[in-house]
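Presented as structure tokens, the chain that follows is alone, the form predicted on its own.
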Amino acid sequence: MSGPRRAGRPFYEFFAGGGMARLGLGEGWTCALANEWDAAKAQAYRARFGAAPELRVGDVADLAPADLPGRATLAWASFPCQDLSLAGARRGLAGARSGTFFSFWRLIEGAAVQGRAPAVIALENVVGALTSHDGRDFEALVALLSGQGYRVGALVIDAVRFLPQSRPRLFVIAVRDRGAIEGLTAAAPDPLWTTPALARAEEALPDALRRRWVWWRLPAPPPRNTDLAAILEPDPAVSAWHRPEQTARLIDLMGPASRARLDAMQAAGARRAATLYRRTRPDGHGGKIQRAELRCDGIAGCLRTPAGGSSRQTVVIVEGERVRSRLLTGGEAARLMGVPDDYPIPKSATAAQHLFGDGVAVPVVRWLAQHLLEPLADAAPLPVAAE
């Protein structure tokens, strides 16, 4: 557990979105700089945090190390996952989104030259980062951190441990001071936070990088006490229910497994809530077919940004033979990410999906901060500025 020694730990928040990492870090941290290129997300950030003079809106590539104020204890970066590639001599980065990681890293390298490297770095991304380019991207990421003197470890945390949403994410945590890790590491990976893919990625690292690797110790959270039904809007508060023929069309798109789940829910008779995504699947004959895939275990599927109508999650309510459907609301998306009730939700449901679907689950960040980031930050000496 962390102590009160540094109540105002300064941090930088890159790829800040609507500030969900900042919400998770909480009152024990002070945001010295936030950066977000998307104007709509920046508007949401200001709606929650006020004028936020610390927010720099624009491309991270336009920032220079001199733009980073003071000495941050932590640099948080939820860098984009699109076109992810960190392998080789920075080749394969034609995708402009994930390649922005190197613009962020250039700032960290510049701060290090000035004696202002953050004591702790936290990187958040999709679990696919572990296997991208056959693991070479992950190796390159670890090599960059290690090359700047950081000890590196990673955890895979699924938001479902805290919220009724399946949302596994990779968290790479790095610290410069070796002494800070005492009591916060384990001799072996914890199955609670280590997937087979993460274990294989660590095993595939060169020996020099494995010697810089640590397995972080993180306690198990208490059992989750909410399910999908608890975060849904009351029926009268939702006006945009699908027409019966639209719901019937979704049922027609279900494959045998989803249809069997629906039949079982109907047979139970009680009111039940489920979620549904439309996805394109192989049809078994060399072609593709659209399927409506139903999830009825009280957990929502992973929120995604609306790349099209089929990517927005559908809520299905079953009451005996009666089946109704509608799209997930912005408020429901917010609750699935664990943002506080006073967070200003965009009026457009599409904008809300974009904001929250790109975010990081707030309770996950809080758990990480309480049990790992704060102890690391409070144990690590602040960097000394160069003369």
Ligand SMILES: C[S@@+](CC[C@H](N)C(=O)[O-])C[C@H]1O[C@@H](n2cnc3c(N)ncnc32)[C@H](O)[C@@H]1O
Given for the second form:
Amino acid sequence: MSGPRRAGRPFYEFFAGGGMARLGLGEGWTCALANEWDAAKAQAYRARFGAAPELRVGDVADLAPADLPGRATLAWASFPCQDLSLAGARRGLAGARSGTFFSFWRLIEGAAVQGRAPAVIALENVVGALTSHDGRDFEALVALLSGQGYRVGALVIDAVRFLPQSRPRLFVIAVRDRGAIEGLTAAAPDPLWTTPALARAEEALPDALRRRWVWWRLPAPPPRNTDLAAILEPDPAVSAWHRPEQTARLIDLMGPASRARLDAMQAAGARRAATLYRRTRPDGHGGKIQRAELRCDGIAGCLRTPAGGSSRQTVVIVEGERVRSRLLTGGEAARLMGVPDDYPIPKSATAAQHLFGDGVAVPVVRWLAQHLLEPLADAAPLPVAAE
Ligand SMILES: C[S@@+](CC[C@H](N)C(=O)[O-])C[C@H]1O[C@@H](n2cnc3c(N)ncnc32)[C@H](O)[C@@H]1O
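Now show me the form predicted in complex with the ligand, since the one above was the form predicted on its own.
Every chain and every other molecule in the complex is listed next, the one we just looked at coming first.
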């Protein structure tokens, strides 16, 4: 489906973090500009990509269109999700963090005025972006892209199709309305990549935007061939195991469902690996209770950036009656994101979780690039002239 690989399609990487979008795009792309304001992430970016003069460390709001070199085939923007996340207060695009989208967008508009609009734009965010403000945030994104002459479609891709991590994310892919994209679109949404929330969000768009909408065609990946156990460090390599009383405390925090899962693992006798998050849940009496929620389907829960110490994922190893626990290591977090082994992992596990916890899963980007972004870029061999 992909055309011949053309080395060096130029792209801009906004909200670059540790460069996981760049890793996923791979050899066929050249980063013309990366932007990230977090010093630790910028350091990780440089540790992987060298001096990286293309990396501009600072607030995206401080960039001007003139800072965008040349004409990019693709602008990738994994903009902050906190205000769109179902777990947050949901200030949406009006929020200080997710609202940085508009700083990015102002640059795209500025480039468009100069006839340098990227051929393709990829936005990545949490699936909460579909429903925040009753869908008005999503509509605003589609309206802005469409108003700039882009055809717009979206897919929900769960990293679990590629990696042992549950990580559904929304990918909005927009292409300037010039190229022959028919072979890359489908008449109807593919259930593989279209959750009910995405279908509802598209249905709720005004007719004028629905007419600009496309359902992207993306093949199914081969079945995943790794599970949680495969990405874990060997036991002796981990020094920071919890003390038995800490593990016992976690077991005490389990509700009936998690406890039943643990019992079943213990009864199975063989060595099993599971993950656990501590979460605050309603106690059914108007209050809150802390729960330890165990997941034992061979898949890790969604990596998050650690906040308040409670959201780092715990690994639980069960061998018959013996239960041990420890926090997920930085290397394990990297592998859960599909980051290649040669990526320099920060020494501190907390720093590593910060780096990888809000990243984009590398094989998801690769799959999208190979089967959609590269064919789109080749079908619409822009940069386009000003309209
Ligand atoms: C969702 S993460 C994207 C991470 C990246 N895609 C990766 O895979 O590593 C959003 C990133 O945007 C950065 N960021 C947030 N606000 C910013 C701003 N105003 N200017 C530049 N970067 C910002 C954060 O530090 C964070 O690294």
